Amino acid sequence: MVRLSYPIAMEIAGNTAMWTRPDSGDCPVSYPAPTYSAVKAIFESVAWGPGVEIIPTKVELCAPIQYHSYCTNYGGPLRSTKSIKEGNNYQLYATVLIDVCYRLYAEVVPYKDKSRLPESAVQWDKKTTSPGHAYQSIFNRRLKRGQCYSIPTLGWKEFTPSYFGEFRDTTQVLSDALPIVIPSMLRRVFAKGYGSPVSYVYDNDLVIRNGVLEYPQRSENYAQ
């Protein structure tokens, strides 16, 4: 029997994190834990390949949740046309998390819809008898060496990690933490994967229990 799913895991920590709640408007507030798509992006920053699908399964919180006020001079593309033309920035206020540490878990499966894959990925897929297993080996090797495809971030680009890599023996999961209910959490913006159009998907009624947030599994992610 051919195995289709392969587990991967890593740890990441940093001084500041921002998992933006889209309902918090122009003064964004962070979710208490990383979103599904944020975890997926962190894994992909270590080893990226459109020939496989990374499916986050859960995150373990390894540091107390601490909110903190944050202000920055924003000069990005979301400014008004007039501000961009005149080179004006504006102050952006946010509520971020500080001193975070997470253990992330995911499964790797072959990508179902290969019609949108670039030619290089199609050729890689044809030469690989088990894409998920190949990706798992590449990922673990790169994680051990400290290599990455792009620098992992804790939400916003300026929030780089102080550590990412294999699990550390000194890290402890907050197993005695009180439950935290998340009524709604943005799951994905590009719901159908690589090259797909924007399509917002939310997970509802999530609970961080004993320091663990499990992402609901959806059958459309898995190859049949």
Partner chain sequence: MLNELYSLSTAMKSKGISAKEWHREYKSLPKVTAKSPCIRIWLAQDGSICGLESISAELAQSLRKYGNNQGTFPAFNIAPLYRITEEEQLTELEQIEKGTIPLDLDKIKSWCVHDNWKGSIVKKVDRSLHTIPQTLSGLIGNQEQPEGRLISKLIQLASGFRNEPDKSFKSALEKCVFAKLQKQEDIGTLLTVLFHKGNPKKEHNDDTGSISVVLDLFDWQQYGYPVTSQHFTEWLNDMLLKSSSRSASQPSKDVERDAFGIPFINPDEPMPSVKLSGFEVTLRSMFNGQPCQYRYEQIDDGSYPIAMENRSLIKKSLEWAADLEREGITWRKIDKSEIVFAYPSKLLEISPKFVSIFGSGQAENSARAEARFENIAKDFIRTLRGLLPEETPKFIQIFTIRKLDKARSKVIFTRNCSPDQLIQAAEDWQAGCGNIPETELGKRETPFPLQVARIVNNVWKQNGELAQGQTAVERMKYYQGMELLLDPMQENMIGNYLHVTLTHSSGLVSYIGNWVHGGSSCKSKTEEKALEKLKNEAALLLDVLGLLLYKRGERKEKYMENMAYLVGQLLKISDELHTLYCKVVRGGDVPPQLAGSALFAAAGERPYQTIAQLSLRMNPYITWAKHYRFKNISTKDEESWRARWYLNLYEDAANKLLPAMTDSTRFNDFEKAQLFIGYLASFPRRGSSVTVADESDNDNNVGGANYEQ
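Please supply the corresponding structure for the form predicted together with the partner chain (the preceding block corresponds to the form predicted on its own).
The following holds one chain only.
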């Protein structure tokens, strides 16, 4: 029997992380835990499966939440004309997380909408009887070897992980952590999948309980 979903999991830790809260605008502040789309992208950076969809299910916090003020000087071409003329940098003020560690969980299901997939992906999909199972095996193999498609990041590109891989025995979930209420959390920016236009989707009234954030299940992710 072909199963519809296959579980995958990994651990990621690092010195700095930024899960940007869109409601914080030009001075971004981080959510205490990675967003749904960030978790999805971390899994995809280890192995990107053309015919499958990764659906993050939950994240476990394994290090206390510590916020930190972070400032960068941007001197690139996307500054205001006045700043460029006067040779001024644009200072980006952010509130990031430091010393983070998470255990990420997801399910792998066959891709629902294959119309926008590139040709190579369609070919791969045709040859695979159970894309979810194939992806799970490939993912676990790569994770064990420390191999990745692109280096996973903790939100922003400059925040590279100090560790990513299988669960470590020394890591402990913060099961005694007090609840954290998140009234609105960004779920996805490109909600309609690969190659779709910007379409923000938010999850509401989430709570990180006993160090675990569970992403609400939405029917649109699963193949019918």
